[in-house]
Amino acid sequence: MSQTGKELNGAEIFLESLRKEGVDTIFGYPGGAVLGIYDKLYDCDFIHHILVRHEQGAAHMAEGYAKATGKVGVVLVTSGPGATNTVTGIADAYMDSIPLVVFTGQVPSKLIGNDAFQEADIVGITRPITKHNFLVKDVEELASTIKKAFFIASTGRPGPVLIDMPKDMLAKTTRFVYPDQVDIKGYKPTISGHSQQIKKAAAAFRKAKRPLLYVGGGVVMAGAHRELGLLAQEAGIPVTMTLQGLGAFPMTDPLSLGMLGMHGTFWANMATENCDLLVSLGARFDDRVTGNTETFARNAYKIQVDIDPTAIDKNVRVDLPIVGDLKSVLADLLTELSEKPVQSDYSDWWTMIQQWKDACPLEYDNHDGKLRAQFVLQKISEKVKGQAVVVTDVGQHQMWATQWIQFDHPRSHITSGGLGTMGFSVPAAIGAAFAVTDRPVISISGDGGFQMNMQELITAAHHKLPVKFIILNNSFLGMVRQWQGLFYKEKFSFTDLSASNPDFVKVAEAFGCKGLSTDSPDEVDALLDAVLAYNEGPVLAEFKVVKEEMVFPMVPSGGSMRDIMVKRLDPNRLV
């Protein structure tokens, strides 16, 4: 029953905005400052509110749901405590683009400014990290606001936006009117590329002798991926994606080389290394995929499409920018390129990738009898066949998950990207689960990620989610350790965890999961079927790998391609 036009209190403002909005699930945690929300959610029927274990868990969830779905994640936390738990997961949200809105409490406006109980400047806190930010200071104000909020975070280049709520502004009453349109003075994204600047890109692919796509996380956003297909598979032009990118283009389609980048394939940096047409799409030119910018791809022309204006030679200068979004602009292209095809034969270029990929191919010592972690995700990859959503914390899994795991999907893959944040796999996993029916979901993360965020396990129990959490313990916060053995003279300072760490097995029981646990090859399989057929609840599968093991390739922070490490100088090291 629509409650427009009817003298409504805040708290029942917000809940009726968030039905205008279409929004079904969100995840929270109540305190005193949101008790008037919490007070009306009780009879709510149109709302699921996911009660999670901790704010940043809340963050990460609705991380994973927006990532899934594509629709905006909503958290709801009360002042203080509850709104800076979840800085964390708003700042990871902004790095990579993730649509949030979180709702906090906040004191009692005459309340403001006296450090009055549980208070926190959250609005000044999250500016740097926010997509934009509100404190609502009259409740005729809200629903607008509300309306305002969802719009930022989904158009343009998406991100996470706060809106602060004080307490008093969620009893007084006002008449609600909810808008059918936003109108934000200064923000009006531009969806359509320049034709003139189209024009100029497809002149560039006819004339190009070794073209490269480079596909970033814009794609998967935009809903861009047929039209990448479409542009690959005409001229057979050889994609490479990033981190966010995977999913975006099929990794087990001939055209693909995979992830570039710090660990990416050795021929995807060799390609990019040697393309003479790169073409960046919905991809910013991160550290960890340029490496030495002075050096990165210095012999190609660049183009570069994003919706963001300020993304544009940012971080590497282009020849050639198109503002826009990719969908968008990907089919003026296609239109352009259809009426006059490119013509050029790019069998000498595909005979050099193959080179490059006979020189170093992806491997690891599977005929010691121990267990590594690359053959479990490898052995994870062969039983989903694509048809999975697979989320990673961050460390050595993560990139070895990128070069083992097969993403035929967008929206297949989820992880931490700019921040990298620890303790993200956990709670996204099943944030995205609460969306995701259809598919299992996977939780991936090492024994250091998954202990920072492991009290959400509850949060699955309870709803009996059948996230499969899978552990690749190495008893070593592994990546920093590699680090260490790397550039730090092997010093492992503060990073051997095998004294501290618990019985994962007993962990999963306590918070009501099943568990198993292995260390052998062998029973790898039987374990990830055991794993993959159980959906009564939350499973948590620990796989003990071995402590020494490095991720390869590798370009060295700061480094150029040319620089890429493909194993341990030192072949007499154990690692």
Given for the second form:
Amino acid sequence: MSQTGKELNGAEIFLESLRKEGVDTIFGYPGGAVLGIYDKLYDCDFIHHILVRHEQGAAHMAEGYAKATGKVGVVLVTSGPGATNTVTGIADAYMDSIPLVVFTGQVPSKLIGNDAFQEADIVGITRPITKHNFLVKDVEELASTIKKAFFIASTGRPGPVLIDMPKDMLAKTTRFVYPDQVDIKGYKPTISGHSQQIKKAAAAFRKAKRPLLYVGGGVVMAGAHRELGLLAQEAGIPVTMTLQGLGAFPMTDPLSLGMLGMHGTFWANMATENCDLLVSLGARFDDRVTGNTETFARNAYKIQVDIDPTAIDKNVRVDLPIVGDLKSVLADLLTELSEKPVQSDYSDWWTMIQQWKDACPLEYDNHDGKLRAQFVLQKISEKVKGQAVVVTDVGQHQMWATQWIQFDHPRSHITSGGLGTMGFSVPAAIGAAFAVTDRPVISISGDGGFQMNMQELITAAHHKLPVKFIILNNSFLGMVRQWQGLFYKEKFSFTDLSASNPDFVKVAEAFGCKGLSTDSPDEVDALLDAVLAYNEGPVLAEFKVVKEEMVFPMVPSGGSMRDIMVKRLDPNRLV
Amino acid sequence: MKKIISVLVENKFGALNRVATMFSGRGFNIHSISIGVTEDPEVSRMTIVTSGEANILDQIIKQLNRLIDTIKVVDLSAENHVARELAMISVNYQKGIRSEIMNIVEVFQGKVVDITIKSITIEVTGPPDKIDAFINMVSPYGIKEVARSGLVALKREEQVVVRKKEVHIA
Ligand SMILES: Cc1ncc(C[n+]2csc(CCOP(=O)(O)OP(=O)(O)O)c2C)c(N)n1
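Starting from the form predicted on its own shown above, please give the structure in the form predicted together with its partner chain.
In what comes next, the whole complex appears, and the chain from above leads the way.
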């Protein structure tokens, strides 16, 4: 029933505004400052409130939910510690451009600034890690602020927006009117690209002999994967993707070179180094991608398409910038190209790429009977065939997942890229599983990161969510161990967890999940089959893998292709 | 390279803070920043003096534009503009040097705004280098305190050259 025009209090306006935004799921945790909202939530039949076990979990769940669906993720927490506990998730969403609206309770207006009980200046704290934030002191402004928040979070380059709501404001009443439109003077994201620039881009395509599409998360966010596919197919142009771009183009397609960057494939990085046209689509030339910016794609004419003008020329100077929404820009570019198609022959270019592929394929030792993370990931990939949402944590397993799992669909790979937040996977997978019901949702963590938010297993168990929690347990903070091994003379300072790790199967069971474990390659098939077949609730599967393994290839931080390590003992073998 | 940037922002809680946070968080320099309401009570104008390499200055303008409260960013250094700063300088004012100080004040078209037996406070307005020069001239007499407003500036013509969100489109 429409509540428009009715006299409602702030808490009711909050709920009605969410309804107007089409929100049906929120992730939250109650406390003093938001009791008024929880009081109304109790009787609310249109919002599914997920009670988390830690507010950081709520923020990551909202991220996972948003990443899996493209919708805005919504968080509701109390003031002070409730609010500060969301900070890591907000910063994570900011770095990876994930649309969130985070609602925080605040102490009553007249106490703000008094160091009141459970007061934190969350607007001040989150200013540099939100796209925008608001403190709503007047209930008259609540509905319009919520409207603005959703608009800002979901348009342009998406990002988190926070609304701080003092307790007394939530109790005041006013006539509820939800605005149809927003007009923010200083916020008008550019949608279509400049036609002259697009013409120039088309000309560059026609001229190039060794073109390369460098695809970032922006393509996924803009829903431009179809246009990207057409562009790549148009003339058989190779595609490399960033961590956030994986899945924007099918990795099983022969045109895909896989991921580039620090742990990217040798051939993707060599192609980047040797291309004569680099077309960046919704990517931001992150240092983990470029290494040394001086040498990055040094011979290429560079085109960069991004909706955010600040992303352009930030780290690497480009020759042709195009500001606009990728879907629209790519559509215009395709039209432009269809009038005068690319007629180049890239067979020499593909021969070069094939040589790099043959020279340095992805590989791992598979003959000593020991269980390795790469093997488990490869098996997962074989079993799900692209039909799963895989949510990884941060560390070695995250990089191996990019190498050994084939992501064929947008929004099928979710990970914390920009901030690199350990503890992301467990809650983000849970958030995704509240939205995705037609495919398995698989969380993959290291033993370290798993422990950072494992309390959320309880949330999954409570909702009987069939999330598959995979732990690749190497008894070490593996990625840190790798750096200590390579750059700190093998002094493994505070990275050995073997003596202190819990029994993960017991953890699973104590938290209401099914728990399985193995350390044998021979059992991986059966165990994964059991995991994928189990849908009555969450299941955790621990794979005890060797600890010495390192992720290769590796371009050391700030390095270039000259510095690439392809194997532990034989650096610079090929270059 | 130095740059004067004029920023129109919505006159909202925290707008100045947002700009300052952005500058410090991204490691950009601020030489001076001044803010005050404009002819429209809902809009404030910030005048920011900053410096850096060309690509940094380019980023500064884009990042300012990116802030939601920002309505317009104008690179005044690229324009014909007028820029002024106001300073108040309190100087020792003992017998024997009074006429010398008054001469300097006159040359710089300063204004005496406070005077006691021991000290004199002078107001000087103008481009920052004029104020620097004035401070230089009176410093031998013993400066007690200096307060400077930071630069305020306006462009000379009516037209706006750098318009929000069009900064980098071709
Ligand atoms: C919250 C947080 N703290 C610290 C780090 C630094 N860090 C990056 S990778 C890593 C090790 C991860 O170990 P584990 O979770 O066991 O995964 P593995 O690398 O072994 O796959 C650490 C500590 C981080 N990324 N995030």
